[in-house]
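Coming up is one lone chain in structure tokens, specifically the form predicted on its own.
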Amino acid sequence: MNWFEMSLMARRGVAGGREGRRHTLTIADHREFPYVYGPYAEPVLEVEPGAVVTVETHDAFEGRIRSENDRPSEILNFPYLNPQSGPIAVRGAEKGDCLAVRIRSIRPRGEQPVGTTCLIPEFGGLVATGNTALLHPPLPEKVKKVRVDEDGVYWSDRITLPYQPFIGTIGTSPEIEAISSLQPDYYGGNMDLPDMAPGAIAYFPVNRPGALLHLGDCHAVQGDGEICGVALEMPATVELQVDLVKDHAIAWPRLETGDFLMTIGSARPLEDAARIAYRELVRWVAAETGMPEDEAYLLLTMCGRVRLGNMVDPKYTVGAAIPRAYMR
């Protein structure tokens, strides 16, 4: 048996992990792109459980930076950044179920270079932020555009680097709340998470009918922690397979591989993150394996492993995970 024949959304998905039926949601079927997560915009798909779904999105700059000689100050219109694809509305979904996508694949689209990075204006983890406010003045704005295929990111003449694409926002709405794009919460959002990967199945409590999902924000490779707070941004074409677990209740988002299961959290400070993904974790072996609370906690303290998502954001993302290995 094979990992994703173990995994919660095989168990217990409405879907089973079958395949159901295909769609297709380009750019041109949007009249206009999401900038919050809500239960306020209409879905521009409605699937059932099991649909495998190809998307395109945009990258969050939605094309707008399209040369190395472009001002990000002049052109970008905060907070209209981080345009989503979707909503996309699956049928059956209630508040109480989990939504689950498995990311199949994610390609870049375009003309290249496709990939773009750049310095913003009080914008990053090493300067002074609205947030984090001092009397210096920015550095000086800088866009690069890379050449992206799924071969490698041709970063210079001597540097190569991997292609590791992810989704770096994506999620479900909130019940009655319309949060920014650039903002991670309980429902997901901007986590800019590497995991969140080919390969991965992410989990996202479902808040609305429907669910709601959204997603877009692209990055063909990311360090941990997006530190400049940008990383190599690219429109994409993203394949995900999607699936209903009724009446399973998470309170955030949930990740699992062949190699380990991840919770996710956001907040600020960044430890208040790490203790909520770590929280969440407890819980989740301890569901798993029946072992109780004290003894799951006692066991992460051996084997917990954590991923900084993004540390730029108005939240910070922290990932927490156990290897699969030790969920018996």
The other form holds:
There are 4 protein chains.
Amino acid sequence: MNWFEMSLMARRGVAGGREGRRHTLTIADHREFPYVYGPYAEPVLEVEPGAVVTVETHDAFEGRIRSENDRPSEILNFPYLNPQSGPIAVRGAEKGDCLAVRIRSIRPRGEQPVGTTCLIPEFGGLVATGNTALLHPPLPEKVKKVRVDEDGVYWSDRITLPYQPFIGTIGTSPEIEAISSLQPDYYGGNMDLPDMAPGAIAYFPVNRPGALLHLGDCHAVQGDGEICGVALEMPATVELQVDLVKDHAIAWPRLETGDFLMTIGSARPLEDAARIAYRELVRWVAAETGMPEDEAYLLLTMCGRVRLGNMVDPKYTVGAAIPRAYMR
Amino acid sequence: MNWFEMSLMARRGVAGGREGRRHTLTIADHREFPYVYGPYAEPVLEVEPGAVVTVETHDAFEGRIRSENDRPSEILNFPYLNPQSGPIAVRGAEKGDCLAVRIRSIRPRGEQPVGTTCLIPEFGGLVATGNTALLHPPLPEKVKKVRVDEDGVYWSDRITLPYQPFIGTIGTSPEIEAISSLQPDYYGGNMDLPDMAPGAIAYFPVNRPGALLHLGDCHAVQGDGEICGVALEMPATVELQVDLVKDHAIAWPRLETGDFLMTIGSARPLEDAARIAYRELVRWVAAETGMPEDEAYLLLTMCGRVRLGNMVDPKYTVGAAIPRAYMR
Amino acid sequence: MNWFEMSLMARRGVAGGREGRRHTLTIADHREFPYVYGPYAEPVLEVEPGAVVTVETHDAFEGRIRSENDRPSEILNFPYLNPQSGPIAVRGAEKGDCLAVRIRSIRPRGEQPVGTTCLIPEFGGLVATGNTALLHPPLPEKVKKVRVDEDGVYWSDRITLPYQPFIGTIGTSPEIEAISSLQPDYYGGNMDLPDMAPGAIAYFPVNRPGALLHLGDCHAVQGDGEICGVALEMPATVELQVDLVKDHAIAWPRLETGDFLMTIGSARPLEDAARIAYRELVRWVAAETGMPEDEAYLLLTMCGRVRLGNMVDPKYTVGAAIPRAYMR
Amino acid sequence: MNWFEMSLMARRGVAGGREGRRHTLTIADHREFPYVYGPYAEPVLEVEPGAVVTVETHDAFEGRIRSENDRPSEILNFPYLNPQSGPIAVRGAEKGDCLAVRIRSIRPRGEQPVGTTCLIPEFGGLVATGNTALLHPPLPEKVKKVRVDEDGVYWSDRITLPYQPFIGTIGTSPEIEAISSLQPDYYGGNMDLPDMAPGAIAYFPVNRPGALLHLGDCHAVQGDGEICGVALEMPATVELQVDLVKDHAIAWPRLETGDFLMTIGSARPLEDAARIAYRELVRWVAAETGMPEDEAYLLLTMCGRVRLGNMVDPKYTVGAAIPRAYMR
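Could I see the form predicted together with another copy of the chain next, after the form predicted on its own?
Below is the entire complex, every chain and molecule, led by the chain shown above.
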């Protein structure tokens, strides 16, 4: 049996994992882009469980960094960063449900060089920031534009990196808060987790009627931690399949692939992100297999895998995973 | 010369520190209470710089914990906690200005026992929480109701604590975010800092037209860190004098008293909150006295004072202060 | 009744808080100075409970920074920093006992300017360090020499700071480890806590026969957090009264004054230092007063006081205190 | 060309990566086992660069946990835990050199069930501990004994885990400190990093004449973070090849395999461990390839890989790695 048949989406989704109607959401369909995850913007699209949606996304800079001579500090206008596509309402979604999002493909979009990365003052994992507030002057800014296609990321004459695309920012709306799309949290958001990639099914808690799916910030490739703060950012076309698991409250995002089950936590300090992810995973393993929590804890001590998403955003993100083979 | 004459409010405020018109904002004036700090709710009052405003506030539980037999986990309906009074718009306030709020008095309000504290599951500084996510079952809940008047907090037969009231949650609106009133951040919010008390002038960055002042969550007394997560909560009547400093951008809240100047940072881990506060203080001392930053850093190493606000909220809060005597 | 009569030292000490024989330990009595807290160096003095010991201490730089033109990075030879006086063996001390040290006086010693502070590359609370390892080049070094006497610290033409001396580094030996005198931990060490001052009684766990008291690193004055990493360092003459509480294991250092009882924790991140201190204080209050732990927790939420020692050493130090008046 | 020929050990080692004399160090060769990493114990063996050493190691409990009915809290006698084999002196090693250790094999040793894991009170990543000091009573203890051979780890009827052995604790002596073998730091120690496995070459700073190699604490398998605090512990026979790189100071341990180059940092909070590792890696990549540090920083943002070692010891351990293919 294909792993997808065993997924929560296929087993418990309203559409049972079957593809429904096709929808498209383009850049042009947006009058303005949300820069927050929240319930105060009107949905730009409504879909039903099972819908397959093709979504165009901006890069995190809304395309404003065009040349290696640009200075990010002059161009970027905080907090109007990381524009999201959406929100997309999912019919029938209510608080206490779980939104399932199968990521089918991510393709680069627009003119070459499609990829952008840069060093931004007071931002990144190895520099002083607004939180780790030190007296050093910022390091010099720098912009790098990179050609990207589905065969590779052409970093330099000597180095071609693999094309390993994923969605940097994706999730549902909080219940009453509207939180910057620069931040990850319990509803998803700016997790910058490379496992949020084609082939995976992601699950998010539903906190509002319609769930209000937002997404954006696709990356062509990224190392663990997104350490300078900016991955290989690109405008993209994303194909998603959406489903809804009724009455299935989850506290934090989850993810399934053919290889593993993953829980995702976001917090500071970094150990708290890992604690959230591992506690959620202990609970998930215990619930699915029936083993007591202390046995799940021992088992994960032997076979748990940790993926560092970002170590640069307002909260850091960690995924904790168990190989599917040990879910028994 | 009185210290107030030397304060930023008196020297630079639009109203020059002079009292203007009197306003009142009662509980009954609110149709609903904001549970977020944000720009999406309509102001319930508009005032001009110099206004003296008497504001009624709910306690953090909106008065729902009435007896020591109540169970907080059954009564409290997250995220509808810590209701705020306001927002109050201040005429003429624009992004880049600084809102000055002089706290003139805080009086307990309502029927005795006015004060409430409690142990809430998964909340507090010495227990596992949603962030410091551990496998322990929660500690038992507990509610304590306490008589409070302006002479004392009648804790038990043996112990009377001093009445040292302050505003637990106060600040302006973020520019586009709407953030839970349970959280502190750069705009103020749930700092739970005991120095936010009568006699002090607090300063907050203005991020939106009108500034949108919110406040609530008054405490009759609190130790450093608010360590169980809940201070001696009380409904209160607060008298504030509001002023506006034009074109005076500050990154984080500040506070003046006759004794000291304080900067306030909120972050996790706790050292980042202290770094924010101390970096802001280095900058403030350098700007006011003209000494180079490295000299201000050395001086604060000798005479800086740290006040721990909360160590329980989504971000922790630290105030760093310099005695007024050394601002020369 | 005098508070000292109610102290643990007076009530439970082998010498009952009474002064015994006088001893002197000079700089010249040391052939070499310990740079670690550990059991591998021979005691330089043995005393009995009740002993009053006058101890000369070096400053943290062993007197090598002599002029404002000196460059710390060239002079300081890590790890040979923060030389300690001692170890002093206390007759009869065994693992599981508690060493009581009453601090009677601290006087500056040597030629003026007696006081030294400085900025050291990669060291301090507001700069990148070996732990908070960032890519910024270090800030410029700087040395400041300051005249100090028992009336004041003559910081500049405009600023005289109070003389508020304390012992920066003091404690007992670990059982089998030998840990740098730059670090604080459960046995004391480099706590840099301003409350370790004349008038206080400090308590340390005994982990080795003889307890092996080390001390050094006196400060003429220091702000909370010792934020640049170096207080006003001075060579000093310290007078101590030593006592021994048999069979009284404590997990972390404690301190009594006429005003308060304090527990001391050292850890990273800073919230863990505060958790240690507050948990120890909950336990101490519960043990002394007989109230249940959850009541002590609630009480400390209302009246606990936090003192930040250092926020620059390998572990950060926090003292948590309760006013003596509420110990009932 | 084989990757080993390109390794630092082969290119720069005194023995040029060639195997020299064979030595054996058995359990019986030790009169007592070091429980600290330090310079105060006599070496039990001296070898020359190039030596191939077969070392027997105890498990972390010195074999004292024999049955699933044992109670760790009664058996374990802190700080006499994690006994190390050694120290082994390496002829010619001096401060400023770098010790290279090629791990050739790790085999389980002793009677079945060879493997032990357990839940220990106040220890682990998802429970309150001595540092994350909370008021919860500890979770129940639990011991699990597991059969292990070189084909697998026979966890339960349903689950067989792969045999993926590594050395949990290994490193050199600090210069003057003697630090518990439960702790990792700049010299190595209790890193619990699964990449410290057969096939890898590890590098450690030399701080003392002879380097003083210690090792122990082999694990049959472990998940990222060693989240309950105890991996699958086993007594083992380890074969190492030792070499010495003269005048090659490194600040933190490093590691090479055929696939990647890794730097290792240990600190709290966890982000500081990652910062150390990534900063060291930026510097290593820049030094080896000649690219500027800011380009190495950008490159690692795209291709860096993070491995969480332990998240339970007194310092947490993170490895940051770059695929060998991008070292150009």
